[in-house]
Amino acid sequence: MGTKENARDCEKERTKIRCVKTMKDIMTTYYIDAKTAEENGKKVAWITSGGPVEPLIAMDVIPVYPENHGAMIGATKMADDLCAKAEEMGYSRDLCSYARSDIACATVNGGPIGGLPRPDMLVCCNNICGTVLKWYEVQARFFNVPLFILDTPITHTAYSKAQHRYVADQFNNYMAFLEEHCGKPFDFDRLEEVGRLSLKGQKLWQAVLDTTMNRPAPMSAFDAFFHLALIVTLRGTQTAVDYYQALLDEMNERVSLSISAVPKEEIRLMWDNLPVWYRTKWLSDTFAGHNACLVADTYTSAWCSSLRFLDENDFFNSMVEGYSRIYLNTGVDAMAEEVLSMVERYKADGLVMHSNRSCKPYSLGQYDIQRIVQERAGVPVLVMEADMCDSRNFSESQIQTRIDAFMELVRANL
């Protein structure tokens, strides 16, 4: 092997996220704990993203996310089987991918660890979009176990003090139907305890984001989109504190050594909604090809959106505003606000919006959002069409020509 070809072996090692290995080690140990959940006395509950996690896990039930596991059938390109599956069982394939990947999975122990956990119950929230409804009611169907719905009106213009009391009495049936199905009383002690842990896991995972407002950014959209499966699968718990302290403490010895994760980066973006999972290499190889780094995004970000909103001293009574106002529970003015905040915080020259087939809650305000930034920030914005899982629905050649021609017009305006 030549001197360059070493140079570039050599510091393609040093610019590896060290990381990585611990997050792979640790979701690995979490799946092992929740497939051996029952040989071990503890239940498995099956909740939605956006859910309230903290009450499970002061409950010592292992919570599990049937999108977390779509996600990982996107990466690893299994979706596409499983969709066709899926419509093949009777089920449009204008649903949402990921429902369709985990319907399909359920019945054949499919995807790339050979299935989820049986759950003991399935918890839903629909702060993050209607489609969960029906979903999690075929899967208790399935798995003929418990469901509980947590219904939150969208918080469009404010949050009134009707919508709080509506709320917060569904968070005490919440509490209500995890005492009946664990057959123990609520702790709500160990709750608050949870809670702490939790605010302080989102507000470490934030402190690693905004990391990015550095030049160069140390780490990318599409390295957040792999680092944040602990703030969803383990939100609340130290395991996930001790990670995003690690995570914090590489990045701010990457920003130190200037360490990029664009080696040329000249050019700042942002995206917006859902990645492709299935084409993340490709896209963030083709970015960074015109020396583009995606420094933030509205996806990873989501899981600190209600940090506002939360008390450390009053998790419980705060925990009902939280969940309630979190960034697809809003209408499209208070998310266009939110993506002109973060285009100005992260100093983004160029916006990406993914309009995601698969996610209509996240994809059906764009184009407003698209004219508001353009019309007040004054940066360019690609709409960028495919499926976060379904690979179906993505056309390589035309995004290639589109992106292409987003960057031009960036380079232009700048």
Second form
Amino acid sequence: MGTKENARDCEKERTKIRCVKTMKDIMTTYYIDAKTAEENGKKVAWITSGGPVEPLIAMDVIPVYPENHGAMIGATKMADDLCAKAEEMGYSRDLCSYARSDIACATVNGGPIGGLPRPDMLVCCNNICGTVLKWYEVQARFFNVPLFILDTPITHTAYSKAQHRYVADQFNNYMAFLEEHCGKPFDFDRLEEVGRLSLKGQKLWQAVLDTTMNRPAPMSAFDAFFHLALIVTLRGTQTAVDYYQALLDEMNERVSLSISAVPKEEIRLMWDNLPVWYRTKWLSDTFAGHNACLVADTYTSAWCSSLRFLDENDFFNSMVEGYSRIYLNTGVDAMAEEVLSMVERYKADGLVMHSNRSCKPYSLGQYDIQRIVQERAGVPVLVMEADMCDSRNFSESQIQTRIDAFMELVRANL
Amino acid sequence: MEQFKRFHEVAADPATYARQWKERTRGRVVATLCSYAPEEILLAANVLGFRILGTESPIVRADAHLQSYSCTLVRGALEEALAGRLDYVDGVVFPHTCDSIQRLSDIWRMNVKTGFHMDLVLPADLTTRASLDYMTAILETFARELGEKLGCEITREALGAAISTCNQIRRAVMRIHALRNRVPEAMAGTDLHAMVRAGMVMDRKEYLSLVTSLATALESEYPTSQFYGKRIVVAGGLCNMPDLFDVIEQTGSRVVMDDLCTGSRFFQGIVEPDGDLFRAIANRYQSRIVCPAKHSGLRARGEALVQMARESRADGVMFFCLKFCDPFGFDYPYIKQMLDDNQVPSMLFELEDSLAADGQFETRCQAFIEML
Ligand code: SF4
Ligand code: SF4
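Alternate state requested, the form predicted together with the partner chain (shown: the form predicted alone):
Starting with the chain above, the whole complex follows.
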């Protein structure tokens, strides 16, 4: 073996994020726990990614996230078959591919982990989209289990008192629902404890994401897509807090050692929308080939997007506003402002927007955001059409050409 | 048919109607995007409630704001606005329905000048007490804010009178629907469609007098039916394609009932005006068949359609949906299954903005009806 290769291997070893292994172990344990819940006398609730999970944890219910499952299905390239199966069942090909994958998967127990554990109840919060409402109706019929809906009206330009009262009323109903289906009184003290952990986890996650403000960035958005899993699934637990503390330490260490995500970072880009799960490696390599690092994204930061509304001394009441005012539940202009401030904070030289056929609330309005960012931040913006899970809507050669052209533009604009 | 002539005129060119109405009355036109815009409140404010439905022109300008994977209703409505063809509109009301409409509202607010812009952020879950309370509260706020924008106050008396007018319209229109069901040959599908379409844009008092006399005239003219053809129920998402009805009925069959938000659903249910009038309006929304973007239990829409098919002795159900309509897309499989379980044949037709010229729809439609 030549010394060159040896050196390359050493370099690879040095730049690998060590926490990746821990994360895989935690996720494996989590899914084993979830899949053996019944034997251990525990209940399982399926919940939407933007839903209030803390009350479930306070009640010892294991939360399971079909969207996280959808991401795994996408990343393991198993979505095309499952989506096709959903189409056979009568679901239109134009529906969200998480929903299609999950709906089909439930009937065959397929996918990367042989299907999710059967739910005892479903908790659907529509603060991310109207799709989840319809999707959970489908699953509530299929599994014949109770469905709790937390209806959080969108805050186009304002957050009204009436809507606050409405969501607050429903949080009370949520506690009652959990009491009924868990057969025990709701533990409010425990909730405050879980809430503190949840906030701690979110703050740590934000701190991890913020390490990319360093030049070169110690991690990229592609790493963030991976490490996101715990803030979604284990938010509110000590496990998540410990994990993100370790990850933060590792990132800080990388900063001090100048270990970067992209070897020769020259260009810093921002990403918008969900990842293209089945092509993260390809996209990451393609951008790295241009010495470009994706330093920030709107997706993984969405799980800290309402930190300012949450109060660690009154978690129960602050959840109302916190869960109503997340990134996707605001107007397109408010989203554009957020993107602009991120471009500024992370010093991005360009913005890549994934126009995601699956996700209308995230994607419709992107053209306007594109224009606003181009005008006000003066950076080039690429909109590329794809789908987060269904690779039948991905044209590699076309996207390659568009990325190459875009990178030239960004370079000329530096 | 002669009695439907006025409706056909209006339905063929609602914009001209609105412009003339404005000139005649010096009143204001408020455009709405779905059937969850409260008719009664608009009427009480003395404005012309005007439902926008896509476009018949090619979509070009909207493509700069909306991806090709949004439905043609959303893209078409924006096209109309950007092209300046809604110059008679003094304000727009966006009730909260599907994800696409909600984003359309933002894009519209940021790019279009059609007077004032109001979001009526309705609940999505229409089954709970909390949502009834919430809907009541926001309808009241909506009425107040609408009054402020128009420089008038919507009084309880005015609202009471408007509710009564809207209820009378609903009763008359439902009489006509009932007659169509009893005596299908009394009117063509396109006639009924024109009548419904006109009801979403015409001066409601004028409309009331037209539909009332029409109902009476039709009832006396068509006491009994000689119709032995196939009876079709039409269901699904939004549909503004009068040609469909002609194609169906050319086969000798008749559309006897529909579950379309641009059809009978627009007129379903009566507002029972006692006590809090806003709560009364909210109650109607909670109790009528919901749009697929709303939640009213797990099987409510399916059960309602099965019942509709049974009551109207339908031979088959034809589903029409706009491509890229998510709410309908999720409901369709279970509703179809429920129809299958009840031995009601059905077929799905996915449409874009107009019937393709290749005759595919005609062929499939004929094949389906022959099979019944
Ligand atoms: S991808 Fe979009 S449409 Fe699908 S569940 Fe997530 S937020 Fe909803
Ligand atoms: S047709 Fe469907 S997607 Fe389009 S506006 Fe209506 S409900 Fe929304």
